[in-house]
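Listed next as structure tokens is one chain, alone, in the form predicted alone.
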Amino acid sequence: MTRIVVVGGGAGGMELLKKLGKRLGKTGKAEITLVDVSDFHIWKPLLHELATGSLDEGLNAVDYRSHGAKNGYRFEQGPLVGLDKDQKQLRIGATFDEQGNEVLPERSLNYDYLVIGVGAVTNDFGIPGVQQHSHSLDLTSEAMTMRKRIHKLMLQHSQGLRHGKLKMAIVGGGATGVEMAAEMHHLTEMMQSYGFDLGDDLLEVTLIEAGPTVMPGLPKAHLRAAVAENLELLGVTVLTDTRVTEVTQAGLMTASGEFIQSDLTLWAAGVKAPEVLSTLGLHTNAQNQLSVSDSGQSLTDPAIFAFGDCASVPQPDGSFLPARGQTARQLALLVADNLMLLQEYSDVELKRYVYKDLGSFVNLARFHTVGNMFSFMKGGLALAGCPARFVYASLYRRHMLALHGPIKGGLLLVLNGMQRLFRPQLKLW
């Protein structure tokens, strides 16, 4: 039986597994295994909500083991730590509990085809203090750690144990940084409604972007301007063309010599693929991305495929795929098609992926939403307000339907909506 191992249970990986599991796993044509460092999946664009408590992981997480049991794949927990291409063997690192005790030892897993979709991690660009003194939102565990820190600071301010402003610095004006800045103001409002003694002027959020504008991924200047304007209306200080040179426990130093005080720092200023990918004996670029063809197949080993932010994928015009959620999903599904082709035919021409920009959206909590649809069609259609919020929300709904099917996925969305009516809107524990 063909053994297919998929490393990475993100959005693209989960939809790939659903497709392969249905066609190959449940029919007994292949043994499919997911490897991931976590034991559950949460849609990554919502990690900023998990970090504030607006998102309850108990209601929105997908357990890999139960999902795999229903969809024709099995699950192995642990990080990717090594690869033997000649023996077609993957090494999975040990796992540990919260006290540092080993739960599962390092082990090996054999494969016939390997798919790597481990996404990206925050790029600190070698700037001193980033790793030691700032948070990032690459993993669900990091979001939950940040949630504890935020709620601790809020509680101390409410009880009079901390005085003055709660100062937060967010480095990076992309979607993660922008949405987190707005979400912090939404969090403050909700905690006030729960009886926390927090002043309306408690927050002092500074958003720092090295480029000339926030949300450079939005294709139209007036949309980028609308995002900046709405952030400023919330009281967020937006600093563009500002480069951070050092992060300390007390704040940030900029290239101009200005020191920005911060009680809490989020680093969201760019990404790179995980360092481990450069140790596997596969061709990578300077950002540790695996070099693959437009079929998703590795340029080093035809038995290995990659997709998403960890893959460097060329396009016909000489460019490379941007690090976008839509490209990860679309290429992941194409890789699934190619694996099914290889399952049937030993010598077959694989499908090729050509990127079309379907659009970009950014949601400023309850305050505002803007975006652009079908950007590949003469610039696309700009949306703002309720229409943009509807499209933004539908992206998550589509993901849930893809993972669970129309009936179960629809029921879960209805249940989630009902839970929002009866449960607290913030998870504070």
Ligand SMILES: Cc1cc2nc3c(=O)[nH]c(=O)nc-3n(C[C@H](O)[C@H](O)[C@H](O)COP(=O)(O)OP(=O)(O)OC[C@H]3O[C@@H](n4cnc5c(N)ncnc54)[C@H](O)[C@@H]3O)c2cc1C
Second form
Amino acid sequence: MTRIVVVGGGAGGMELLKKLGKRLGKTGKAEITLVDVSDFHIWKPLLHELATGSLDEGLNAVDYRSHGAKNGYRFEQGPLVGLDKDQKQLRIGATFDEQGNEVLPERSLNYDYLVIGVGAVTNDFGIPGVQQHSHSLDLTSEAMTMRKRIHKLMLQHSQGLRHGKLKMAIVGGGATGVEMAAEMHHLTEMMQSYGFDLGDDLLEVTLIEAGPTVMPGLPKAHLRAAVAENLELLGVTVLTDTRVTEVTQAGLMTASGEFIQSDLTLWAAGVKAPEVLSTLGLHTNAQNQLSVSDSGQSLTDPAIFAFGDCASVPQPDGSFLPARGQTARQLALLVADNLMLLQEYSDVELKRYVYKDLGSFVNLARFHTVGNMFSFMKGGLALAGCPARFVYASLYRRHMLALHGPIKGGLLLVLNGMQRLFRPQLKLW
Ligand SMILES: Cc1cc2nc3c(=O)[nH]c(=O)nc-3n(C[C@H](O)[C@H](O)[C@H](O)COP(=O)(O)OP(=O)(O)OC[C@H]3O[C@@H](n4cnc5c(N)ncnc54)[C@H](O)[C@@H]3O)c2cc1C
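With the form predicted alone already on screen, would you show the form predicted in complex with the named molecule?
Once more the chain from above appears, this time first in line as the rest of the complex follows.
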């Protein structure tokens, strides 16, 4: 039986697994295995909500083992650490418990086709202090670590153990940075409603962007301006054209010599693919992304495919795909189609991917949402407020429906909505 190993059960990987599992896994045509460092999936664009507690992993996480059992794939936990492409064998690193004790040893897994979708990690651009003194939102575990830190600081302020402002610096004016800045204000409001003794002016959030504008991914200037304006209305200080040169425990140094104090720093200033990809003997670019053709196939080895943030995919105009949720999803589904074609026919022309920009949305917690739909059509349709909020929320709903099917997915969404009515809005533990 054909062995297909998928490394990375993220935004793209889960939808690919659902499709492959249904067509090949459940029908016994292929043995499909997912490898992931984590043992559950949370949709990455919601990690900032996980980091404040407004998203409860207990309600939103998808357990790989149980999802796999129902959807025709099995699960192996651990990081991808090596590859022998001649033997068609990958190495999975050991896993450890919270005390650092080994749970599973390093091991090997054989494949006929390997699909890599390990996403991206924060790019520190070699700037001193970033690794040691800032948080990042690459993995669910990092979001949960950050949540503990934020709640501890808030609790200490509430109990009078810390005085003055809670200063937070966010480096990077893309979706992660912008949404986190707004989410912090939402968190403060919710904590106040739970009886935490926090002043309305507790937060001092500074958003620092090296480029000339926040949300450069939004295609229209007035949408980018609306984001900046709404952040400023919340009290966020937005610094554009500002380059950070060092991060310390006390704050950030900028290229102009200004020191920005910070009790809590989030680094969201750009991404690159995980380092391990550049050690596999496959062609990669300077950001460690695997070079693949527009069929998702590695330029080095036709038995290996990649998609999403960790793949460098050329487009007909010579550009490369942006690292975004929609590109991860679209290419992952095309890779699934191509694997099904290869399963049926030994000599077949694979499907080719052409990027279609369906739009971008940014959600400033409960305060505002803006975005642009159908950007591929004559500039698309700009939306703000409730309609934008509806479209933004429907992206996650679509992901859940894709993962669970219309009936179970629909029921889960209804249940989730009801839980939000009856359970606390904030996860504090
Ligand atoms: C807060 C936030 C907001 C965002 N908002 C938007 C947005 O509004 N619009 C948008 O288009 N994009 C947004 N993004 C980016 C979007 O989430 C990514 O582009 C998308 O998730 C990429 O999907 P992927 O499948 O390539 O990787 P991911 O979804 O990142 O999944 C990667 C998977 O690989 C696993 N993994 C990582 N390393 C290893 C390893 N060594 N071995 C095994 N497994 C590994 C991870 O655990 C994870 O399950 C946002 C990201 C964040 C953090």
